[in-house]
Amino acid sequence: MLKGKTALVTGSTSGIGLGIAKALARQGANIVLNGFGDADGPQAQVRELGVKAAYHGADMSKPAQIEDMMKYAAAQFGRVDILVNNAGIQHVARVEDFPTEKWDAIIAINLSSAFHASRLALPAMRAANWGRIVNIASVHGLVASAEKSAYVTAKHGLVGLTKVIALENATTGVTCNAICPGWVLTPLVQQQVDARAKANACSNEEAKKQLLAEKEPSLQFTTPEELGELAVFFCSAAANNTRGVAWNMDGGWVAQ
């Protein structure tokens, strides 16, 4: 469905990233991919689906090396036809408490990367006719919790950054959607679990159920890969009059 296609996804390593790139490569997309750690494992995971594969190391929260990540990308396949906006970091604390470095650092990578990386894309998007851009917010950009001040304005703005985005080229064949996942069992959501489990002197999988249980009535976490086929469906011909949702995969989370 997507042969000849590049698309771009930002924190895309390991997690909702990587799970998100091999969807999409899985339909025929060349794929670029963003992030810190090891960088080698998933381009060749990716390259296994039969795909070109590339890598650059931008931090998202600079923008000049966002800038140079979209340069690269261009000379590599011609132009970025898909953006995934996913880079995303957490830091929990009360709002008095909250460290100002770590709320600069999270509204910079949550949020204005994703400005960043969008206005470098669209114009060769608008050219084509055709481009999509896809940001990875959080049920956090529909409802709050305590002790995230910075994660839920990031991703509360990202929401509506996608609508604004959306609404600018409503008239052409450029669309930009958000996904609001609950949780995730990501590496990030796993220490939270980890952490759970020594506080309360349980299993793993008990604290497992206990995080659940306070948010997703589905007591079940949503996948990579679920989240991967969604962005697939927003890059699909069926989704071309899609424009300005925020899609919340979520268990039930927001429906209660």
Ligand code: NAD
The other form holds:
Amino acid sequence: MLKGKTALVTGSTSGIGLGIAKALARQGANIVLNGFGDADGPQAQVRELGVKAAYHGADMSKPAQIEDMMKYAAAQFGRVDILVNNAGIQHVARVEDFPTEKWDAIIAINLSSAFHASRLALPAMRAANWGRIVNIASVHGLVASAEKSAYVTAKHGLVGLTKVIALENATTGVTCNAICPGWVLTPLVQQQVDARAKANACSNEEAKKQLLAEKEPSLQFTTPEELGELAVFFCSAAANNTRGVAWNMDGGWVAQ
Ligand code: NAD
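Could you switch over to the form predicted together with the ligand, since the one displayed so far is the form predicted alone?
The next block holds the full complex; its first chain is the one shown before.
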């Protein structure tokens, strides 16, 4: 379905981003990966699916490096047809205790990076009259939780940015939508499981159960593979007129 297209997925060396990159690769898209840590393993996993893979290690908190990554992607494959703004970090603390450098980093990586990558991707998408921007927001783009001020602010902002980009391109073949996952067991959430296990002096399994029971009625984690299939839908022809939605895949979290 996506043969000949190029997808750039930010923060795709792990977790949800890698899951989405692989789902798009299974549909035939060539992939530009980004993120920290090992890049060879993720590139090999994508190439095993029969498509081309490239990697750029831009720090998504740095606009100049994002510009460099977008130029690199265009030089590798001609154009970015699909942009998945996924890179994100978390920090948990009450507002009065929130380290200001963590606030700045979360706003830069979880929100401003999507603005920068999108503004740089849109001209070529519009020229081709086809493009897909998929923003990985969160249930925290729709509702709040205590001790996540920067994350909730960034994700609500990302849902807002999604709607604006959708509207500005509404008469074109370029769409922009957001995915709002509930709990997904990735390194980002494992840190929160570990912190809870320590604070409550309980096992890792017990901490996972507590985390789910608090917010997610299904008592199940959403998987990167399931989120990847939703991204594939947003990239399909069936989603040609799906514009500006913030679609939660969250085991019922936001339905409560
Ligand atoms: P993860 O920690 O497994 O992956 C994050 C990725 O972002 C990694 O590849 C990491 O290297 C990359 N990254 C971090 N900082 C970066 C930077 N400055 N520049 C470039 N890359 C950077 O986390 P995840 O759970 O897969 O999260 C992916 C996205 O999904 C995030 O935006 C997160 O907010 C969102 N999300 C996660 C959950 C969840 O439960 N895990 C729920 C809702 C939304």
